[in-house]
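Single chain ahead, written as structure tokens, the form predicted alone.
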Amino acid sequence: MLKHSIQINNIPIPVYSLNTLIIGSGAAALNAAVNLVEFGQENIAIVTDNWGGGTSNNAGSDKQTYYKLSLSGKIPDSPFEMAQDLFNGGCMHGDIALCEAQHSAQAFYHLVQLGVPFPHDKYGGYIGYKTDHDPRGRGTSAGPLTSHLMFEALARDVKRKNIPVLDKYEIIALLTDIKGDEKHVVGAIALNKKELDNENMGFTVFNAVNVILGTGGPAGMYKTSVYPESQTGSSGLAFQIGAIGHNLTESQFGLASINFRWNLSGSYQQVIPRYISTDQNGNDEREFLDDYFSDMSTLSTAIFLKGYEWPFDPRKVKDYGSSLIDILVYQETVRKGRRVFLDFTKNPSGNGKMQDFTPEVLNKEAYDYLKNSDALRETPIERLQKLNQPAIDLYKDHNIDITVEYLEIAVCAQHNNGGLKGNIWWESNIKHLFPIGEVNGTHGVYRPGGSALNAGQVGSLRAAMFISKRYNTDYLKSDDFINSTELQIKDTFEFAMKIINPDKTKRAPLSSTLYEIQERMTGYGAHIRNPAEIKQAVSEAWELYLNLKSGVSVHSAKELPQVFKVLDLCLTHAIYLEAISEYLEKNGKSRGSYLVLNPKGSKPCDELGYEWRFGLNEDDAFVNQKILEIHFDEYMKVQKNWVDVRSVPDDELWFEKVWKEYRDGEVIK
């Protein structure tokens, strides 16, 4: 990696020439740096704006499931069986399917040679449970913390491999040329946020054959989420210079603890804690599901129910199911103004209306498996503490004890299904731009739970066979960079210099704009959508970027990093409701992890109001048939198009034909 400098108004500013810049420090990035180097490509850096600030390293559940090709047992699997299930979640393209199946063993074996410790027997097979949409028993998990131990393992070999890493570095834009009639990225600007008060206000350019974009998902759109306050996500600088977003109706939602930020999945609900609401003070303690299930029964097996289906889905709202819960929560907490808990001190009680809770109860599934466990017990901290004490723990570590205090929850935004498009290899549609992990948007409308960790660390191995193969050249000479990108940098500078302004006094705070986008993203973008409310958001999404894109205005240097990153939010969050907006005016109804209202739909229960009727999709409606991308076009204008779902490629395999093309050089292009 070369270091020198640029003038820009006559200010000097640092510049790095190398091949590839990763930017972003989780598990997918952290993996394409270090199958880079195992490639041969070592003219690569990892830039960050805060080391380990990001979902995989912060984030988990009861039991984080790493989805992955079966490797042990009698049930027969195959690569092509296992992309048939991901294909038939919805609107995931087949070939990309493929591609995660054929290399999940490899990812999976490759996390276990770094040391994740992930289960296994005497004779080596790395045994499988099921999973949320998951038909053969393919997950697997090291505990609570999966992705935060392939954080570290990951981060242990970049460190082995003396891979350079620029910490507290903002990526602020990426910097891209016309060549041909194609764009490519060339590069990236970055605020150095430990030189903000410099002349040059930290501003830092990246000279860089390749782009690998790492960020995660755009949790920092929603207010009510579970995602880690350190992950804000990125997406926005790819939408800026053109990229095409895919599938971005496409998220999920769940119940999670919002003090610490946790999925209360899996056993967290199998062992049948109490669900009570209070108002603002913590008074006027209520049972609420008491009042829309009408036996005990029905209640404790939804709330069981609950582990295995933990994402909202509206397919399992009716006949009291487990969705039904989510409904409820989102019921008492934002429409009633409530606050709601789950109490693992007590089992939950009939108030007279119904028998109180005892283990047989339950319908023989639930009942067998806390009975298989050894977990029927007196209370739920009791099966909990026998069923998985590591989950209590947890909550011990962040100073929350659920032996003997509730725990405060809602529905919270969890992940991004949808995303930026790549092709097989990764690569956007801004040719050199590969972005990995949950900010690509390989994902349909349901996946299998943990498929998402197999997804980044196939695609960043992906990325970096394909960027050694055909990408593995030299980076621009200075000069012809600066005749490219120039005009770009200088935008970028002037436009953080006019925006300093310390004898402004009316300013609003960049705090209120946020908070207008989580307050719209989760009034209007999360798991309940309402037709009739959708265009008005849109209209004010971008009426809030424009003004905040020509009013804004800090006080120094030091809140620069904040401004692009509430811009590239602003931005997003505009674009997400774009798409939310177009496929429902394709009729398109409720289906993945939210609800779509609808006057003509029916009730969820009895004993909720008509406000809340809803209908599914039908199988062939239209917008499950096709796939939504969404970009900007050279004038910035939003463009949508629905395209046709590609299914899982069944080409005749014959060795010696793929191996002439694999020696010839033909499969990596």
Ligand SMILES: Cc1cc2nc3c(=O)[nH]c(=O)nc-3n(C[C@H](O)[C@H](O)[C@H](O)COP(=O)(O)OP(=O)(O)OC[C@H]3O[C@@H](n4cnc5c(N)ncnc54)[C@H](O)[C@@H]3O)c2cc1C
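We call the rigid core whatever largest set of C-alpha positions still superposes within 1.5 Å between the two forms. Note that this is a predicted model, so its numbers are computed, not measured. Residue numbers count along the first chain shown, from 1. Compared with the form predicted together with this ligand:
- Relative to the superposed rigid core, the position of the CA of residue 126 differs between the two forms by less than 2 Å.
- With the core held fixed between the two forms, residue 489 has its Cα displaced by under 2 Å.
- Here residue 390 counts as shifted, since its C-alpha moves by at least 2 Å between the two forms after the core is aligned.
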Contents of the next structure:
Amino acid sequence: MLKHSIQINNIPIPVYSLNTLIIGSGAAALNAAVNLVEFGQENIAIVTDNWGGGTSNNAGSDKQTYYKLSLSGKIPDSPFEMAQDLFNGGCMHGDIALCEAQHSAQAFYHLVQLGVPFPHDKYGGYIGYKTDHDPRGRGTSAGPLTSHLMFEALARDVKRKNIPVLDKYEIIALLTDIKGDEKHVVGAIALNKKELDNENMGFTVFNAVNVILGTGGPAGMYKTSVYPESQTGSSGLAFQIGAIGHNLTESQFGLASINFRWNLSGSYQQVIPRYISTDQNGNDEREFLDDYFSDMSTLSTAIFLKGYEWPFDPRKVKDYGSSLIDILVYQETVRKGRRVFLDFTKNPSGNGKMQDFTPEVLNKEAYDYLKNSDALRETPIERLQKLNQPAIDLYKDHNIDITVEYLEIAVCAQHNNGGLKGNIWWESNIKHLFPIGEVNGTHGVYRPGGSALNAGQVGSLRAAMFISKRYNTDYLKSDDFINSTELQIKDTFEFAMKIINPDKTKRAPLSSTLYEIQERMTGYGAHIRNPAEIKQAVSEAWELYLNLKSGVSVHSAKELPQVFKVLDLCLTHAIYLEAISEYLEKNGKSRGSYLVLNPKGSKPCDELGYEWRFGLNEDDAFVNQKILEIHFDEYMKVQKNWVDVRSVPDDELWFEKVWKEYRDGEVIK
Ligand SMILES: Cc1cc2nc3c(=O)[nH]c(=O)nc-3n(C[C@H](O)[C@H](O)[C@H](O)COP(=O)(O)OP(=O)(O)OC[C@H]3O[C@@H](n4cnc5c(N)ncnc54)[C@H](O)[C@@H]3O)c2cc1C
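Next up, the form predicted together with this ligand. The previous block was the form predicted alone.
What follows is the whole complex; the chain from before opens it.
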């Protein structure tokens, strides 16, 4: 990596020149770096705002799942079938699904070789289990912290391979150039957070042939979220330069604890905890689910099923299904302004309306599960002690003792199925820009549990393959780079200078702006969506963005990273809400992990008010046949296009033909 400097407004700014800049240090970004080296690509670097931050290293769940081709036992499987199952989730392009399936074993064994402890039997069979939306038992897990173990293994390899890592650098803009009629990314601007006090405010420029964007999901825009706090996302960087986003309407939401962010799936629900709500001060305690369920058997079975059926799913609301609980928690917390907790110390009680909980009221599947696990114990916590003691220890490690205290919960954002669009090499419509991992939204409406981690590994592998074969050229000469990017660098630099205003009275508080973004997303862009309110939300989102851009001011350069972060999230939330609004305008109804309120629909149960009427999309609905793409055009106007979903390629494969194409270099292009 060559280092020199340029002068902007007579202030020196360092410039690093290299072949590939990898932004982020999650499992996807690290895998891209490691694979680039394995494919022989030199002159690369990882730039990250916070080594050790992000979702991969800090999130987990009861049994965090990795989805891969079946690789053991008698279960027949094939990449085509796996692709078809991914595709069947709806609104996922079939060629991308096929790539994720074809490379799944390769990416998985790569992690095994690097030391991720995925369990296997004495013959080397990597045993699997069925995860949600998975007909074949393709799920595997290295425990509650699978993605953390992946991060650790990949980080060790980054170190072994001596890949340069620039830590505490926040990328705040991508640099572009127009070549012919195509827009190319040619580098990026970062703030070196260790040198914000310098005359150049930490500004650092990268001159790169390729940029791999591994910045994760746009987690920071939600108020109730189970993403780790260190993950905020930076999708706005790409939207800003015209990158296309697709399926932005599709995210996953579910029940999680909020003081320590953790999914309440699996055994946390299978032991049938008590759900209670209180007022804001913790008074007026009520078992609010009792108002909606008429017998304890149905109520406790719905709680049990929540363990398997974790993400909110509008198809699982009716007939007192498990997702009715998410609606009721939302109603308590958002509509009624109360707080909701899980209590593991006592069984649910019927409060005189119905019988109190005893294990015998459970349906046969739930009862047998607890019995076979030797967990038919008196209280939820005793059952959990039998079923999964580490689940209790995990909270203890975060200073929450669920053996004696209540656990506060909410319906939280967890994952983005949509995101930036890429081709089969994960290259976006902006040439040389490769969004990988969660920032690249390969999945559509539903996805099998664990397929996010597979997609992150496969996408980063394929981006590295392509770059090392096709984009392995030298970076731009310094003069050419400056000619094409100087104005962009100057604009960003001058904006930063302009907004620093030591005068306290002129300060627009960033925290309240962030609060407004998060309130709006959780209120209008999360698992409950209302066509009657969405337009207003969109226009308020844009108003906030424009006001922020023109009016923001901070005391010192120390606050610049926060300014750019909030701007990024503000832009991103406006684009996401635009996508949701467009979907609703095309008569899109409930699907995936969200419910669309609809006065022409039906009430999910008698006990809920009429405001909760909704319907599901018909299979042949317009929105189910097409994918919504959205981007800024050259005039910064939002463009929306509905495109056909590409099916899974069904090419006749003939070895000699493929071999020749491979030898002729026809494959990677
Ligand atoms: C609670 C929870 C449970 C989950 N369980 C599963 C599961 O069981 N199976 C599954 O497949 N998936 C699961 N997921 C999803 C999966 O963990 C994530 O999709 C995946 O880890 C994302 O990896 P990534 O590499 O794309 O991004 P991340 O790991 O989020 O990394 C993003 C990186 O980018 C950096 N960054 C961001 N912006 C900038 C910037 N401007 N400049 C520099 N650096 C920047 C961040 O610091 C971070 O290092 C779960 C997610 C959550 C939250």
